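The chain that follows stands alone, in the form predicted on its own, written as C-alpha cells.
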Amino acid sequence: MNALWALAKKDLLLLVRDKFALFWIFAFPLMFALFFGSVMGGGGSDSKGALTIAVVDQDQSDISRALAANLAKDKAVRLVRQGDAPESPDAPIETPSLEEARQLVQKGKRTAYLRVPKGFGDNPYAIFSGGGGGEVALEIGIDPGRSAEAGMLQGILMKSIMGSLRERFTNKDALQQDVAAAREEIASSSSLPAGQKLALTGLLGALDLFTQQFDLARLGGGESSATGDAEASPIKVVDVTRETGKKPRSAFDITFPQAIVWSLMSVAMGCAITLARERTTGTLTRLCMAPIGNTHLLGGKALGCFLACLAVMGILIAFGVFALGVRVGNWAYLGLALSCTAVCFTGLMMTMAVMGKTEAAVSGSAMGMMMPMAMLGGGMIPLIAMPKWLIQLSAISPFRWAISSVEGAAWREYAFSDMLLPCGILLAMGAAFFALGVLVFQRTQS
C-alpha cells in the first residue's frame, strides 16, 4: 500500500510542477466557460429574450405618446431610450426617422420598428375600420423570417393601443372632443345617406349626454382604470414563482460541467504523458525492475490520475458556486457523479498511456482520440442544445454520460435510479479502457 501512494505522490507532482499542464487544466476550461457562459446570457439579464422595438412617431400627438408609454410598460418589449439607456425609465424614447428605423432592423440592431403614422391622433378609432383607407394605419417593420416575433409583437401593441383607448374614453374632456369631432364629421359627409346620419348623430348625441351625466374614471374602475392597470383587464394575471428544477437557472449551470471534462481530458493526457516520458528516459525499466511488479505500478499510476481527477473537480466547482452562482441540487449525488467520472477518465488514462512509445506519439493519439469524443459527447455543443440524433449517437462518448451526470446531480433533478444509468456507463467505459490499456502495457513490457 505505501508503495502504491508513493507512485500516486510521485505522479501528482510532477503534474504539479508542469506549468504548461495546469494552464490546460485549469486556465483554458475557466476561460471557456466564463467565455460561453457570458456569450450565451449567464448575467440573467431581465431584458432577456425581450423584442428590442424602434419607434417611430411621426405624429407627435399625445394619443402616440401615450401608445409608446404603455407599449414600454411590457415587459416582453424593450423600447431604446435616448443615449441607450434602460436603466433610466425617465429618460425619453429613441425616435429614429423611419429611414433609420429600417436600417436598424436590417443590421439586427432592432427586433423591428413599429411607425406610429401623422395624424393617428386625431381619430385614433380608425384603426378598428381598416385604418380609414390605410392613412392613419400602424406600420411594423421586421424581417419576414420572423414570423413568430411579428405575431407575438401585434398581440402586444393591441394591448397597448386598449390601453391608451380606455385611458382616453375614461377621460371625459377627451371623449367629449371625440364626440364633438365625430359628429361635425358626420355632418359634413357627402357619401352618408340622410338616415343614417340621423341615428348616428342621435346616438352621439346620446354618448354626450351619458358622458356628462355621469363619472367615467369611476364606472370604469376608479385610478386603476386610468391606469392601465392589470386588475382592470377581463383576465386574471397570477404570479407564479418559475420552477427552476430540471431547466439551467444561468449559461454557466450549461458551461461548468463542460469545463470539468475539458479539465479531466487534459489530466488524462498529462498522466499518459507522464508514462510516455518515464519510458523515453528509462525511469520506467527501473521502476519495472524494483520489487512492486506492474500491479503496484499502474496501481499507483492509476490512483494518481483519480486522485488528480477529483482534485481538479472540487476546485473547479468550488468556483463556480462560490464565484458564478453555479447550482447544485443533491451533493451527495454530485459526489458519486464526479467518482464515477473521475474512474472514467482514469481508464482512458490508461488507454491513451499504450497508444505510443514517445511523448509526442502518445499525445498525437490521445489528442485524436479524445477530441471527437469531446466535439460529439458535449464538450463543444451543449447536450441541452443538441438535436435528437446527435444526443442518441453521443451514447459512444464517455464525455456525454459524464456531463450527463454531472448535470443530472447541478440542476436535472436526478433521482437515484436516474442517476444509475450515466453513473454505471461511466464505471464500465472506466473498466473496459483501464483493462485495455493495462494488456496492451503488459504485452509491451514481457
Given for the second form:
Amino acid sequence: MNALWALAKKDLLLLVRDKFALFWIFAFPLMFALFFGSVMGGGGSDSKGALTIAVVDQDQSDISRALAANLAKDKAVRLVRQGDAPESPDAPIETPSLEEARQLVQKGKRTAYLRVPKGFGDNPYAIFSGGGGGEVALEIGIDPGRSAEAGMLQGILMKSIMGSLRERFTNKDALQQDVAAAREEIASSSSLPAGQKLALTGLLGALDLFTQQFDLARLGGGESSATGDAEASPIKVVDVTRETGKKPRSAFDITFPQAIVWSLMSVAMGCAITLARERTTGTLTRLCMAPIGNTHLLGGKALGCFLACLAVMGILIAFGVFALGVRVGNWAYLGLALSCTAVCFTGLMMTMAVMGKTEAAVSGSAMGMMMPMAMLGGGMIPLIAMPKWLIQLSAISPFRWAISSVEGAAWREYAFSDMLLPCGILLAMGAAFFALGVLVFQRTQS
Amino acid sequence: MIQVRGLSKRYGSLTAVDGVSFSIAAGEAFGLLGPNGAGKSTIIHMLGGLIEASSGEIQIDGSSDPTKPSVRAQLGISPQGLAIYDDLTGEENLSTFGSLYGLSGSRLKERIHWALEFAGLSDRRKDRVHAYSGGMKRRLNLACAVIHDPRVLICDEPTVGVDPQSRNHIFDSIEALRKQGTTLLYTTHYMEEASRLCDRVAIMDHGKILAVDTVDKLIAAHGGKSVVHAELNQAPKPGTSLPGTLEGTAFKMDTDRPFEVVAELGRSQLDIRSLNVVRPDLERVFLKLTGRRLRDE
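Okay, that's the form predicted on its own, but what's the structure of the form predicted in complex with its partner chain?
The next block holds the full complex; its first chain is the one shown before.
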C-alpha cells in the first residue's frame, strides 16, 4: 500500500507541476464551458443580463399601470411586449394571467412574475403599512434558488412604487381626490375618537389648501430613492421552483458535463504520457527493478490517475455550482457517476499509455483515439442536440456514458435504476481498457 | 553473492550477451570493462530481472529468480540514464524510491537524510531536479540506488557526462560504501575507473568476457612490457651502443625494467630532449585482447 501510494503521489505531483497539462485540464475545459454556455444562453432566458419579469395586473388601475410603466423604464428589468414587436418600447406590455405567469417562470422563460392584486390602486399607501388587514399589496413569484435576483427585484420594485406615488403626489387632481376620499373615510369611521377625527380633518384641510395654492409639479424634480427593504414592505415572495422536468435549467447544465469529460480526457492523456516519459527517461527501468512487481507499478499509476480524475471533477463541479449556478439534483448519484467516470478514464489512460513508446507517439495516438470518441460521445455537440441516429451511434463512446451519468445526476432526474446503465457501462469499459493496457504493457516489457 | 553461468541474451539474430560467466564474492568490487555495445547493460538488466536471459543461470544470494521481490530488495541499481524525476525535488525523488523498497515513517526520513548527505545535496533537498547541474543529477541518481541500504550496488556507467568534481565525489561515495561491506558491480568504459574501484575486472567485447582477473594480473598477462621513449637533440655517433631501437633521433625500447633503462640512457651521455615511460594499463590489455581501442567505438 505504501508503494502504491508513493507511485500515485509521485504521478499527482508530476501532473500538478506540468503547467501545460494544467492548461488542458482546467483552463481549456472551463473556457469551453463558459464560451458555449454563454453562446447557448448562459444562466437562463434573461440573456441581456436584465431580469425578465411578467406583470400580472389584476388591478387594472392607473396606479398599477403606472407601476408597470415605471418598472419598464428600469434598465435592470425587461418586460416583454405584446405582438409582433416584443422588444418595441411602444408596444403594450404582455398581460398574462397568474397561471400563465407562473408557468413562464417555471419553464425558465421569465425570471419572475409580479402580481398586482385587485384593490392595489384603491389604497396604494398600504405598501407602507404592512399591507393593511393582512392583504398582500404585491406578490413576486420566483424560484427560491434565485435569492439574489429576488432581493434585487424587491429593490427595483420599491423604487418603481415610489416613482408611481411621487407622480400621484405631484398630480393636483389625483391628490385632491385622495384627500376627499380620506375625509369621507374619517367622517364615516365609528372607531376614531372625536378628537382624532377633528385633528385629521384639520390636517387634510390644510393639505387641500396646500394643493390648491402651490404648483405641485415643481416638487417632482428629483429621483425617487426608495429602499428595497424586504422585511418592511408587504411584498410577498412566492416559491415558484423552476420546472426541472428532465430539462437543463441553464446552458451551463449542458456545457459543464462536457467540460468535465474534456478535463478527464486531458488528465488521462497526461497520465498516459508520463508512463511513456518514464520509459524514455529511464525511471521506468528503475521502477521495474524495484521489489514491487507490475501489479503495484500499474496499480500505482492507475490510482494516481483515478485520484487526479476525482480531484479535477470535484474542482470543476465546485466552480460550476458556486460560480455559475449549475445545480446538482442528487449529490449521491453524482458521486457515483463521477467515480465510475474516473474508473473509465483510468482504464482509457492505461490503453493510451501503451499505444507508443515515446511521449510524442503516445500523445499522437491518444489524440487520435480520444478525439473521435469525444466528438461522437457528446463532448462537442451536446447529446441533447444530437439526432437520434447519432445518439445511438454514440453508445460506443465512453464520453457519451460519462456525460449521461453526470447529467442524470445533475438535471435528468435519473432514478438509481437509470444510473445503473451508464455507470455499469463506464465500469465495464474502464475494466476492458485497463485489461488491454496491462496486457500490452506486460507483453512489451517481456 | 552473485554467480553467473553461461548467460546469453539473443534478440533475433543478434547476440547481445554470449555465454558469460563470472562470480562476485560478498564485499567484492567487480568491474565490467568494455566499449559501448559490449553487453554490459544487458547483463545488468538480466541481473535486475528486467529482461529474461535466453540461456544460462543467475544466482543472487542463493536465489535463481532475480524477479523475486526479496532478491530485488537486496540490489541497488544506478542505471546508465538519469532515472530520476526532473519535476520532483531531490527529497521527493528519494522518498518515492525509498517507499518502493518498503521504507516508511521515521526510517524513511532517516535514510533520506543519509542519502542527501551521501550525495552532497542536503542544501538542495527542496530544489526541483531540473535546477540541478549534471553532476548533481548523477549523484542523486546514485543516492536513489542506495536509499534502501542494499547489499549489492550495481552501477551502470555512473560517471557518464560528469564534471571532474562530481566524478571524484561519486568515487569517494562508492569507496565509502565498499568500506561498509557493500558488494559492487561496476560497468564502465573508463579503464582508470575500473583500476581505481574494482578488485577484479572482466574485459568484455561483443557480448563475451575475454578475460577476468585483478587489474595487476590482467596487465601482467596481457599488457605487455613498459615502453621507454626518448627524443634526442642530435643522433648519437655511429657505433654508440644502445639497448633499444633508434630511428633518427627517436629512441624506443620495450622492457620489464623501464627505470633501469632510463638510468642507462643517463649514463650514455646522450643529448636527450625528452623522455617518456609508458607503463602497460587496461587500455593496452583491451587493445591486446581485441585489436581495438576502448573508446574508438
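Here, rigid core means the biggest group of C-alpha atoms that superpose within 1.5 Å across both forms. Positions refer to the first chain, counted from 1. Owing to the predicted nature of the structure, the values given are computational and were not obtained by experimental measurement.
Once you line up the core between these two forms, the Cα of Ala72 ends up 2 Å or more from where it was.
Lys107: CA moves 2 Å or more between these two forms after rigid-core fitting. After superposing the rigid core, the C-alpha of Leu98 moves by 2 Å or more between these two forms.
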